[in-house]
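As structure tokens, one chain now follows by itself in the form predicted alone.
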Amino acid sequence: MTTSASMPTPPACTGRVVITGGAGFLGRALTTAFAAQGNPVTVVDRSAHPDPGIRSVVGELTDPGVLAEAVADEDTAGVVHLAAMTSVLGSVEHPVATYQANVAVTQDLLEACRQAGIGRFIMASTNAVIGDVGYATVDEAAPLHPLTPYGASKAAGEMLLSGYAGAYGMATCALRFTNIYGPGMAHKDSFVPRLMRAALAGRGVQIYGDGLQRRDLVHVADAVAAVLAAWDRRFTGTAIIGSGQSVTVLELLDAVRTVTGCALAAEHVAAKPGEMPAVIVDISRAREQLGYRPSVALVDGLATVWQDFAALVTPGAGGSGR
């Protein structure tokens, strides 16, 4: 799904939005944003959304009954599909389960939308569909070359979206997010939350390799803005959503030290096999076709995460962040 087209911006659609994975980190932020602009929301997840005013469908999307219930409302205008198996290492260990959760579910959900006359479909994708390109800057024209079952499953999902757009006129888009961070991620085990838990506990952190790996981090507020823009514009195609400003792991560590005021001693350990040396992305298409303008600087964004952790996580409570 490497081509794109954008319809003229219509009035904001106030129909119901189905958000799969809506009880998760990005899902909760999107639920709040859609509800704030007048869209009723249905969350489909393994657990109910904490707001009892949000309609929740609880269960696995591999269950045909759950999938049918997800799109049952007559006022449903579209789907934002976030639910997926996202562990790269987990996909290597469980390729069949990854296919079922990420490819078969996407196909079934698209078909359910087609049969119900639901015309919008946004899927969270990843730059892992491109594979390892070293320090090259990635844009949407890069050929698909996934190196793991996870990356392959997302590439397959992008092809399904393209097929349904071409054959049935659905507005389908894949947003390839870089590393999303922000308030609400205290339960996660990615690098930013690990840094925050270490700062709260007054301990050091492990850095894989020399720490010169480059990463693009995008604040959850900017990720939400991109989804809303794709929804309102009925964008069809693929767009990379990131900050457009990659930093090294060591630079990220220094930024967290600045925000937290903690020393955060670093211990360098052997790099994990297969770790990407860099994620450097070109966000020109998102700027031009979505009007996307990432607005949260890294230090400011990390400050929002630190405030969230300081309020939610008790030092010495095991560092779970739950």
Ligand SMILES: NC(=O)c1ccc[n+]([C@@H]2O[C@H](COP(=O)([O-])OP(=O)(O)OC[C@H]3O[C@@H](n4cnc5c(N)ncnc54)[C@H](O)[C@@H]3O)[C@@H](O)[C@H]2O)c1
The other form holds:
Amino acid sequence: MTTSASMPTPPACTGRVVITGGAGFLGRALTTAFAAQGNPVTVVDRSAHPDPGIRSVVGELTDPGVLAEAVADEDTAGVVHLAAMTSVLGSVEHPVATYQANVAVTQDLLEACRQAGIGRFIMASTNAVIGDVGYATVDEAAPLHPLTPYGASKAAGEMLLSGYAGAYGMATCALRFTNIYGPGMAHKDSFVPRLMRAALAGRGVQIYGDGLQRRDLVHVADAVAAVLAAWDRRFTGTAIIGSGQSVTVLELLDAVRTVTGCALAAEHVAAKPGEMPAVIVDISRAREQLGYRPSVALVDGLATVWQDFAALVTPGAGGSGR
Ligand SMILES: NC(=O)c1ccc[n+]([C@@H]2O[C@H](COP(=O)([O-])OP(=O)(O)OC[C@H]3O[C@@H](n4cnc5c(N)ncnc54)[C@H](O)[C@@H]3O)[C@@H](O)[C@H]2O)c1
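Having seen the form predicted alone, I'd like the form predicted together with the named molecule now, please.
Every chain and every other molecule in the complex is listed next, the one we just looked at coming first.
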């Protein structure tokens, strides 16, 4: 079963880690962290990792050749599976492609690991597997009730992981992240980068509905720490990874105003149909079983994003490049 926080942390596993989606937002930060603790890393993504010292397998994970090459190294100890079709709205438009990218690829990767004797498998999941529970606080016992193909594909992935743990003794785990934010997210279209872009341009922002929707934002450094803990402890099962503190969209807007010094005028527009009123999570399991301690306060974390965005438009300053 899972390792409890009262038990000593086992010695770090220094084998190779394959990070799918390792050229993306979370993947880049995670690659850096694994490499820093001495794990050789293989990144599998549509584009190469910017560090030429990192082994990159470039291609589509739906291509069996790419998948085989990804897990070919004999020193591979495990896979962190981040590559996914990540857009909720895109998944509604393209449910079949979402199934292929998020479910079939997960199955194929698990099977490739089983065949190769690779015993660790961590998948990035989401609280969207739960669906709309109003203002209730969600823990891992909440029933799965996804409301979009994206949420359904992640729930299906979680079930595949559970089956491979049960049948083959693999240490498989799904980490259900809330909204991750931090440096390196300039290519994303989520609320934090939209606010940062508006601040840079001196524009206002649209707020859907009254802005009292509650969200949990977790800094990428904390998300990375959770993955490393799950890896080191061979955690098996499911854990919610968030900050454990929800804020309203209006509070988030105020925090961004504080950090950027920009007025960011708010224009309230009609709420999007199906938007969840709240994401409020209980992170006790991650605290107890992973020793997870979110450490980045929202205003400090937003400052790291603002620095990153500002560097992207300041000649000579080095941003994270995406
Ligand atoms: N960012 C968040 O707020 C958040 C929240 C919950 C869960 N997640 C999950 O975390 C993971 C990482 O998210 P992210 O924000 O870093 O996303 P991202 O879009 O920045 O990175 C995803 C990477 O995966 C690659 N990829 C996708 N499909 C691929 C395929 N078929 N073959 C090869 N490469 C492929 C993309 O090229 C991209 O570099 C995803 O699984 C996402 O669902 C993210």
